[in-house]
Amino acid sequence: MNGHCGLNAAAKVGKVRQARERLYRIEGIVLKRQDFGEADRVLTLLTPDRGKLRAVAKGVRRTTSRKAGHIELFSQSHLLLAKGRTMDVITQAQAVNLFRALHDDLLRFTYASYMAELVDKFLEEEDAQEDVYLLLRGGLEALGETQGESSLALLTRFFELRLLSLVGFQPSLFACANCGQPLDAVDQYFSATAGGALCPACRTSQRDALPLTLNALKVLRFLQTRDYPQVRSLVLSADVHRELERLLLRYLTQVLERHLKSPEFLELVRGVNPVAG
């Protein structure tokens, strides 16, 4: 009888520790959401040192879901998963940061999904990078505190160029990308197929050339060598904001090989005005 105890409670401690090994803690920020069945959710999470992961909250569209409110998307929260035969399930969520400010203004909103959809497009998953987390949560947490749709939008230019940096996709902003030779303080060209800035005498080379102002450049290679609390003084002019936009639009469609799907929607919410200088 004795023997028989001891198998069961050795039987029990072996399923406490199976059970225990399944489940893992994690910090992550919800980059992406799609409904999934009667209740349930698929997240696309992005975690310091995990990477990016898709993991399933049951039952989280009841209304009577305790998690729901603490994954909303952009949400920083600590999760509980256990792993699954096909996808992991979160069992249990505690929200660090709702990004509330960015809920509330439709703008703030799709800059945010805009940088969202840039992370999750450039990370394959399970591809830990720490420094991509930090500047999307830094990236988010600045959303939430710009006012003015310049400062956003020179906000996002510094994004995207430090992402594309992270990412090793940095463009060439101070030697031509098609000779390599420095480039003069004048007006230049741009090229995303050949990766960067172009000089006069190689704009031929590429077809997809177009013309980089000496104001322009002078401002991408800024937002390149420095950190956020210094470029967020800059004003720059209409002119230069839509240059800037149009060139790393195009050049980070070229590195992607695909079109995002923010940037449309983007320019929905802000009608045909220009960013204001």
The other form holds:
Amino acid sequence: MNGHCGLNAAAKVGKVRQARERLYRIEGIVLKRQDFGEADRVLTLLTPDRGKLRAVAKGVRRTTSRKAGHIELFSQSHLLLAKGRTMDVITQAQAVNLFRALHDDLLRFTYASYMAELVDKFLEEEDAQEDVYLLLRGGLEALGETQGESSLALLTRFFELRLLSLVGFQPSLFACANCGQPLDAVDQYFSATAGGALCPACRTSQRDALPLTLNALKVLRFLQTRDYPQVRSLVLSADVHRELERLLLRYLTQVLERHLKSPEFLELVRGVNPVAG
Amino acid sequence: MSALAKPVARLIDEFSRLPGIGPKTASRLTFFLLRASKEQVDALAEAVRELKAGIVLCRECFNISETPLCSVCADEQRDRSVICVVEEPLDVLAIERTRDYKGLYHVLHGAISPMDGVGPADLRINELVERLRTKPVREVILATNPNMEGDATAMYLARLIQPLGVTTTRLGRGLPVGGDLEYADEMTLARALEGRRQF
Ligand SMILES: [Zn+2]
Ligand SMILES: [Zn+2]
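Okay, that one was the form predicted alone. Can I see the form predicted together with the partner chain too?
Entire complex below, previous chain first.
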């Protein structure tokens, strides 16, 4: 009899331990989400140690959900997940930072969407890159503290270049991407397929080579080699802003081999109420 | 590979794609229908087929309707100077249940989500602006969902509408009924504080 009880107890302890092993804690930023079933959502989370992962949050579309406000889009949260058969399930959520400033400003929200889209497209699932996580967290934080179209654009250009470096696609800006010669202080060319700036002699080597002004090249180099506190005080002309935005978008699309979706809405938002540079 | 007859497996598959129905419920429903009378099964099949055939979008508000003009838009008693903008037809039902709202609706059929490529052109936004231009509307209530995409959609609409000289309002937010304060997130609490009223 005694032995029997002992076995039962052991089985119980085993069960409790199993239940605990099925649960794990992570920190994550909600990159995107999709409605699922009646009141659920599937979240794509970016985590520092497990990379990108998908998890289901049950009942969060109900207004009475306790979790909903803690796993809003772009929020950074501490989460307790349970391993599921097809997808892990979020059982508890506590927001660390909801980035509230992104909710009240359409332009900031749109730039945040763009940053999240870039990270989502560059990282494969379970591809852990803590520095990308920190970059996104810092990027969202900085967006909330930044006012005005030109400052938001500058921050985003910095974000793009830093992300490119972290994921191994840093464009060549100091030596010609084709012949390797150091670039002189004159107007140059840029080719997304060659992977960076081209010297004037090499412009014909790439069919997608487009002019790159010396000013824009200088700014690109500055953004690529400095930290954000130094970058944020830069003041650029509207022309340089446009040039950099177009050039980097072309380069990012080339590297990703995919079309980016959020820039289209960004254009519209600016169109509705253009903010002067 | 499957021991199930093909028509059975197919129906289970179709049921599983519905919201709130898992594989177990899907099998249960399928085997129930397998045993049910032919009349019952035919009635269900016809109801499903008729669903799409008999439904159109209201030409004014884009709510789902059986007639070109939905029952709300056709109702002479409704206040035509107020339009409540919602994301989905189900939101109209939710607001109608309160019996407190006497104005008209406009159903967008979604919310702006830049990352998913859902922009204003994919929603009934131009149609809303057209309505405001041609009809004597005084107020637009932006009743999109109280989340990031809903807020963004409301902000975008407010920018479009304000130059037309129409007042825009946003549904108030606060604490959900039946919840505990300690579980509220900071944003809900902050907005509930903003919206506090004299007791
Ligand atoms: Zn060269
Ligand atoms: Zn109608």
